[in-house]
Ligand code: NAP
Amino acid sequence: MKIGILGLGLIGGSLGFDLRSQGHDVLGVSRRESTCQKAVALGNVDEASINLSLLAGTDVVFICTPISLIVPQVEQLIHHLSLTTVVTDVGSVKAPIVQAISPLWDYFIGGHPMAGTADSGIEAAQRHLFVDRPYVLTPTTTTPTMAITVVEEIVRSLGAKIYYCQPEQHDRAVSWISHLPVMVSAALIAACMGETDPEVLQLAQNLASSGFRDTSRVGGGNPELGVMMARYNRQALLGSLQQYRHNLDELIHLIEQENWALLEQNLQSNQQARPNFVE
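As in the form predicted on its own, what structure would this chain adopt when taken alone?
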């Protein structure tokens, strides 16, 4: 199968590694010529170009650009494709993307691999990134069965776990477990930097270990990605943040009232709930 990848970063590059290893002919497009050269040299793709015309004749195209570029890039890309080419994306927000692209291209299906690292760029790409990771597909009632089947088969070949849902359901779900943690983690770092005593701040930085490392990791990640999450999943994220603020206020109240019994009950409930989210 001839597969195109538009956007050669962590996700696009990792897709390229795995798809080439399966014998597919993988063609990549990037905004930078230097990235194209690296992708070929590293073995992410068979051929790469800054020109969308390279993807003419492909059977499937994965759109792996930042969220803000997905729709504009598809608008340009479709002029180069045959009418039955399947197009899918990997954006972490689905509703606005599906709503914008579905009227433009019949054979489009939204997708979101729940995989990645704190690093970005083609150099961060790695083999087997998607193995045992969730991969969400968001077909609509008008999505052709052929498009669903083709993308599903590719995703299964990556070793990922497929989940189907409506675009709006996806966005509400990821607002809780992906987008909210980024904002909470960022706020944690900002709160720590609010310490006014330089010596205490330095001591805190020296003492920070695994607990702080784990809870601050996503908040210290790619700022552009954080902004895109907030911009394109605004309503769902605001709802999650408001609920989080309510729970934080509740904890503050319990500590102010020295209600240790209810605080312990609250923390026990959270302890029991966590395994439902993290294996």
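If you're wondering where the values come from, they're calculated on a predicted model, not measured in any experiment. By rigid core we mean the largest C-alpha set that fits within 1.5 Å across both forms. Numbering follows the first chain given and starts at 1. First, how it differs from the form predicted in complex with this ligand.
One rigid block turns against another between these two forms, and the hinge that joins them sits at 171, chosen from 27, 240, 110, 171. Between the two rigid parts, the smaller one rotates 9° against the larger between these two forms, as C-alpha superposition shows.
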The other form holds:
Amino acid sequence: MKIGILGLGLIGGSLGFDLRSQGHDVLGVSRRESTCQKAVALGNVDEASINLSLLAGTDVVFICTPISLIVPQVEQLIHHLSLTTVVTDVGSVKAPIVQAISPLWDYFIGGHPMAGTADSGIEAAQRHLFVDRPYVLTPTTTTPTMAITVVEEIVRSLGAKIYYCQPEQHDRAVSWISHLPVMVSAALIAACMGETDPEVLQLAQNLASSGFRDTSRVGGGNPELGVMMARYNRQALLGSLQQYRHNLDELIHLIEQENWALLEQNLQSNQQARPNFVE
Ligand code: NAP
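Could I have the structure of this protein in the form predicted in complex with this ligand, to go alongside the form predicted on its own above?
Time for the whole complex; same chain goes first.
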């Protein structure tokens, strides 16, 4: 198959590695000429260019640019494609992207591989990044079966676990397990920095160990990613944050009331629930 990748970074480059190793003809387009040259030299793609016209004649195109560029890029790309080229994206938020692209291109299906690292750019690309990772596909009622089948087969060949859902369901689900934790963890760091005694603050920083490392990791990450989550998944994230505030208030109330029995019951049910999210 002739497969196009638009945006040669961590996700696009990793896809290129695996698709090439399966014998597909992989054509890449990226913003910088230097990235195109690296992608060919590293073996992510067979050919690369900064011109979208390279993707004319492809059977499928994966859009792997930063979220804010996905829709504008598709608007330009479709002028170069034949009418039945399947287009899919890897953006971490689905509803706004699917809503904007579906009226523009019949053979579009939204996707989101739940895989990644803290690094970015073509040098961060890895082989087998998607093996055993969830990969969400969000067809709508009008998505042609052919588009679903083509993307499903490619995603399956990457070794990923496929999940189907509606774009809005995807956004609510990732709000709970990905976007809310970033905001909660960021607020945790900010709260600690609110300690007014500099000696106590210094002591806390010296004593911080694995518990703080685990709970502060996602809140201390790339600020651009956090803003992207809030901006493109605003409604779902606000809903999750409001529910979180409610749970926090409940804990405060129990501690104020010294209701240790109910607090223990609360913590016990959380202990039981956690394995449903992470093994
Ligand atoms: P990344 O490593 O920064 O890669 C994005 C690439 O897009 C950059 O390397 C850049 O290449 C290229 N690009 C930027 N502007 C462009 C333009 N105007 N035209 C063509 N290419 C352009 O980011 P990423 O982590 O792969 O993320 C890409 C997408 O995957 C995002 O939509 C994100 O939501 C999604 N995603 C990310 C993860 C994750 O954990 N990182 C997981 C799942 C999904 P140049 O070097 O040429 O500038």
